[in-house]
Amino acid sequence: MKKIKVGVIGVGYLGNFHAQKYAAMDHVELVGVFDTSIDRAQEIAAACHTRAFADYHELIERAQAVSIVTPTTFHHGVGMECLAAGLDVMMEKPVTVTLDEADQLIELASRQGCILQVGHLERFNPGIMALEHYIDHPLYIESQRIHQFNPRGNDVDVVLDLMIHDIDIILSIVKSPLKAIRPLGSSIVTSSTDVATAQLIFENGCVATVSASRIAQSNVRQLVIHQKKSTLIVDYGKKDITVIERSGAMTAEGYPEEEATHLPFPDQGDALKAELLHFIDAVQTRQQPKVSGVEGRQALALALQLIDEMKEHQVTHNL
């Protein structure tokens, strides 16, 4: 089997890891990297034993597929050029800034017969992948994504920076139209929302409460799913699940008897590697990835709706 020729456009913090993963794949040839900083491109190229390009158009000419790991504002323009050239695209999340831009990418990918995958990395977290076996009928979902401040990603609202991961996961789990949303957010240290919470109410009765912050003192990434017969607790960082199962029996106090099982997944490791291998498999088999442009657009649509409604209640603190 011939190696897939892949390039990486944008090798900042995350793009560097894309380049590393591709360089280590036996069935991939990393043909080059591009960055607006040629010094950075040359540094990563040397580490990955490939070529640095000062113009990404030259890289497009030599690749079959690309990872686009630029700031979100450039996703649409760069993505359209890559798809127009017939390249398969792995686009970091969020897919674009606007729904119109996302629609254009999806339409062009379809017309060109190209793969368009969106980088919702948590779909490939071992805990989330193992969770599918235990999902029955979610009644109430609690999601927390609390991070320490990092200037990377602050070009967008915290909803697009962090919460969109959980939006994508919840939409994939609940599989029901939204009935109502109740969002709140606040700008604390940047010009856009830094802390946000939202209640999502679905037509099938499920309710999800989602919280995100990028100004916390410590990092917490947890998902809790309450069902009639069980509660599932996923720790993204530890990559494990706690399954609390409720039998029909009752305790002396009148509470359902519970049995907790701890399921660690420490050896299944690298979510980014799994995500990029999934992309390369889609390139080879021409099968749609689990997070295509359509799923990326769905998450973006809800995220933008939350942002718009938050603005009505926005509190900005000038320090």
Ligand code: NAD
Contents of the next structure:
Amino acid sequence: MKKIKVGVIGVGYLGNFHAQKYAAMDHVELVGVFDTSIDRAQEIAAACHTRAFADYHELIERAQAVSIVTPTTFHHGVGMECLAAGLDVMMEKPVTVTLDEADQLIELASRQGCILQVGHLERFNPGIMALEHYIDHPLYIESQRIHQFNPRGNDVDVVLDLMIHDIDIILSIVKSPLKAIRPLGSSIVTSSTDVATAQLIFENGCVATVSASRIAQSNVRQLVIHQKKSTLIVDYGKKDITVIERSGAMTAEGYPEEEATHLPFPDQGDALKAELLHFIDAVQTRQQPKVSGVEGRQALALALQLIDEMKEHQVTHNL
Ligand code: NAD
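Take the protein just shown as the form predicted alone and give its structure as the form predicted in complex with the ligand.
Once more the chain from above appears, this time first in line as the rest of the complex follows.
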């Protein structure tokens, strides 16, 4: 079978990993990388035994698919050029800065018959994938993504930086339109929101509470899904998956009759490798990917709406 010719545009922190994963795939040829820092492109190209391009148009001519891992402000411009050239695109998250930009990418991808996948990596988190089988009708979801401060990523609000991952997961789990949102957030150490919480109320009655922080002292990443007959808990940090099943009856002491099972956290949990293999599979089979441009846009739309409404409640601190 012919190898799929892939390029990576933007090889900073995350793009480096995209390049490494592609370079290690037997059925992929990493034809080259491009970065506005030629030194960085050469460093990554040398490590991945590929070519560094000084002009990304030359890379586009040689590739049939690309990962775009530039800062988000460049996703739209670079993406439009790649799609116009007929390339399949793996776009890092968030898909774009604005909804208009996302719409243009989705429309062009559809017109060109190109694959457009968005890098919502957590969908490929082995903990989440292990739970898929147990999710039927979520009633209440609690998600926490609490991180220590990291100077990278602070060009955007914590909602676009971190919370968007949980927004995407929750939208993919709760198959119902949203009825109301109640977001709150504060800017503490940067000029944009650093801690945020939101209640998402769905038309089917499900409620999700989502919390994100990038100024915590330690990291917590947990997702809890309550259903009538079960509660599902993924603790990504402790690598623990717990399924609590309820019979519906009460014990003689008045507790709900339930049984907890700890599932093994899948070892081979390389979410990025799984995500990029899924993209390559979509390129080969021409099937819609699990996280399409449309789903990337949905997560962006809700994130932007939360940010907008948060502003209404924010107090300017002149301390
Ligand atoms: P980064 O700053 O480390 O890397 C960006 C790289 O792009 C830099 O090397 C820079 O020189 C290069 N660059 C800038 N403009 C360019 C252009 N026009 N063309 C080509 N290269 C250009 O940033 P990062 O942390 O790697 O983030 C990159 C993207 O990945 C962002 O969209 C970010 O939101 C996303 N991201 C996603 C996740 C995830 O979990 N899915 C995690 C981190 C970052």
